[in-house]
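Next up: a single chain in structure tokens, the form predicted alone.
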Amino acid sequence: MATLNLQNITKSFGASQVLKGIDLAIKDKEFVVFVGPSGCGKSTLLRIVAGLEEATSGAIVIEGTDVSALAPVDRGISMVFQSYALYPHLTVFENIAFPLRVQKLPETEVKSKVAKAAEILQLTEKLQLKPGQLSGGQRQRVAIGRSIVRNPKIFLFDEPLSNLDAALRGDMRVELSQLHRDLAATMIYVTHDQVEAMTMAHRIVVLNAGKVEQFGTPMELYHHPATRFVATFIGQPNMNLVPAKVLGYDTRGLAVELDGGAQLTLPVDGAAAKKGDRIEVGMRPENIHLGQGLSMKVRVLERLGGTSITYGHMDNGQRFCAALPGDADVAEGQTVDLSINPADCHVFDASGAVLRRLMAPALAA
């Protein structure tokens, strides 16, 4: 069982504290994201895991065990960077065998080994290949694969398809969806784009300015984001916030009236609001539909085929973006009436926080 629970985690660089208070109790078999902005500390508690940095206090425990003293060598976890540090001189074979020649393992099981690894990422033809000879994606993949060798108890990932293309990357992506059943091993995954989380994880921890904003599985964040936060950094194109202001509350939910004047019934528990207080509205580009209610102004219009993105300014001027269906007769410069369902929307108090749906719906598988 390779759980790993992460208990009251802290790190200082100097005055500076980075991380404050990371506690996660992740699950054997477990494909765990890591995602935030630039600075959120992230890739510092990755090092914290693999060993590379050590803790200002706290415990890693790993199979019930606590490893915090332990060497990397000796944690049962295996890395993969954002650079391939492959070996130029060195063939795929060699550079995928290297841990083991280091081990001293004998030629029969290093060749056992190394063939093992090679057929799964589909490097078997590459063996004899030198680094310099490959694409970036096979660079990649031979990595990975020095890792599977060692036959770690965890794998650690730091943003490795950052130095990939677009197309390339999102190749990756589905090539380490699938090497995670085939593997049935737990993972952990460090990245900055939020694509990535949504697509790969089992659950997507959330970090923000070095505390846990939110971990959950890609549909609970964005169905029932707990923050803001959470709530504008998950999902594509971002969560329209638009400020507005209480008219009242009932059973039936908050009364409010958007920056604008448009009103709206939303459900959800304003029991502790008060008539006049300020709030924002949260409205997903793909909540939002032709309709009325809304108006907007269209500066751009990005036709993606399936989905036209429109980005433009409300009536008082607040930005705003949907995602129309492809075909949508909408053109930049143009004014178009638009419409969202109430329990569409997502709505935050002054600190912050989300105000809990009246009536949450079910979540996606």
Given for the second form:
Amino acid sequence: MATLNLQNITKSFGASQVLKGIDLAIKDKEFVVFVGPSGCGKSTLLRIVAGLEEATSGAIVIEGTDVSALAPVDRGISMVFQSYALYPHLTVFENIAFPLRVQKLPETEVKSKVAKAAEILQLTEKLQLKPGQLSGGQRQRVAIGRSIVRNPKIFLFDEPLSNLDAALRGDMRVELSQLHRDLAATMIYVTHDQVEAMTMAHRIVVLNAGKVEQFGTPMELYHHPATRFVATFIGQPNMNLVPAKVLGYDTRGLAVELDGGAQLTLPVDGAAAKKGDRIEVGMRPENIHLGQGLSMKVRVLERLGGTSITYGHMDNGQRFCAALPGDADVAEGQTVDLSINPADCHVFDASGAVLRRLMAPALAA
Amino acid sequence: MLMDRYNIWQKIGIYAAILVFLTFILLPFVEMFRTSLSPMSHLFHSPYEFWTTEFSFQAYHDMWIKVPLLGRYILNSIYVATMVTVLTMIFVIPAAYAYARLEFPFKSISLGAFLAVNMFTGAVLLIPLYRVMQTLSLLNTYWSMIIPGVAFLIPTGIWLLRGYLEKIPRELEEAAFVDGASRIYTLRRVVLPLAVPGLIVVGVSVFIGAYAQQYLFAITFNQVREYQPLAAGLFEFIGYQSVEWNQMMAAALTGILPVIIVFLFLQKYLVAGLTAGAVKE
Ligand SMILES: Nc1ncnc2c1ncn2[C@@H]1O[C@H](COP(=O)(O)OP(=O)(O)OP(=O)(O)O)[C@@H](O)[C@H]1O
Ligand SMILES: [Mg+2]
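If the one shown is the form predicted alone, what is the structure of the form predicted together with its partner chain?
Next comes the full complex, and the chain you just saw is listed first.
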């Protein structure tokens, strides 16, 4: 059982507060991804969990024990760094064996543990090479090898794939998910690549400016973003946000008028909304299809084969993007009529908080 | 690379500048070598003659007879400089590491103070140092030349090595720390092996410094002939009647020969070390 609880973690560097009270409960064997824009404090939080950085206040609890005062190795964690942090003067074997050498394990035990790690990571052929002679993906695997020989309870990864090219990143993503299954360990993974987050995570922590915006499964984040920030951060292309005004609320939902003039009745919980309130209606580009009600002048058209993405603006100048299925019959410069199923719309109040959707798709388990 | 291409005039300019520079540096050595080959009679010939048919290596033979302890002096020089280098490095490595990586009170002030101390040349401090040596009963021992040498070279050593250690990525040490390695273990197994080019550069410059400054300490703190380094021993070529210039130059050249040979071997590291970390590898 390797659970991790963060209790009201704050961190300040001098006068600037980088983490503003983080509370998280991470379950045993869970794969949790921290995402967020650059500078939001992801690495800082991970380094605090690792014990490389001391929290200004708060507690880190692993398996029910407060480890805040312990050294990294006594916390039972291991970490893979973005730059791999391999020792260039040591062979792959010695790099992987490093934590075992520190523990002064007998040679036979070192050999068998390194051999096992090398086998899992397909590095057996490379053990006598130096890191400089390896490809990026192999270096990454050596770094992972070094972290698994110690059998830590919790693995920490700080953007481990960001130095790899796109194709390799895809492969490594699969390998890491596989590794997580094989090791049955708790993993925390920092990235700012939302594809990595969505595909690998059991649950995602969205951080923004030192606070947790939302902690939930990928599909929760996608279908029920708690805030405007999460809504625009998750999903590609980004969600459209159309300013609107509340007309009223009844059993059918929230009646709104978009700033462009169109009127919609959205099935959301609008009990708190008052007539005349300013809100924003979020529409994912992939939920929009050809139809009636919204119109947009297409400036740029990207045909990806499976989808055709149009960028442009609505009559009142509002920027808009739609991802239409297949080779949709549109052209650059053209004005197209679009529509959206009201159940697919998200509504955010003036503070950026969401009004709960009442007819969202059921979440896959 | 394209940007490394120079046109013919730029090349001529570059080589001309190198020529002027090398002439200034090497001319004294050429003159030393010429003097060492010339017989005494030719040296005082007027008008000055650069070339003669009488060149011979006679002085390289006679010098050992004229100054019987010459071999000993050369070894003393190397011994003192080596001891100074080894001791200095023992002090400099942990200190430079601390300045490169740790946070402690008065860090930058003390670092600045080291530099300030360096501005006092040994000469200013000779008399107080003499009293210190006397109190410690170190006068007329090898230590009287080694200890001040070490003391004066530590500050420069720290400054130089700190620069190299700072260039080693911090993540390497953090990775070792996460794996349970202590500071000392990390220093020994990760930092120092990666700092080898830097260590060689610092070691060499400390050695040169020690070689150059031992003269001052030798003539002040040491009266024992057997302990004198070469620079002090060369005085013995100055007789009451005449100075054996050719033998003196021959002895000086012979004395620095071992050092030059070692440097030729280390040259590759020196060049690598001086540019290490300049580009992302
Ligand atoms: N040692 C430090 N001293 C002062 N400020 C720091 C220090 N480390 C981080 N910061 C600041 O803390 C903030 C968060 O940094 P952090 O590295 O955690 O961001 P991040 O979310 O990992 O960003 P990225 O995606 O770019 O890696 C930044 O504004 C950074 O400038
Ligand atoms: Mg980061």
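Here the rigid core means the biggest group of C-alpha atoms that line up within 1.5 Å when the two forms are laid on top of each other. Positions refer to the first chain, counted from 1. Because the structure is a prediction, the values reported are computed rather than measured.
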Legend entry - C-alpha of Lys130 moved at least 2 Å between the two forms on rigid core: yes
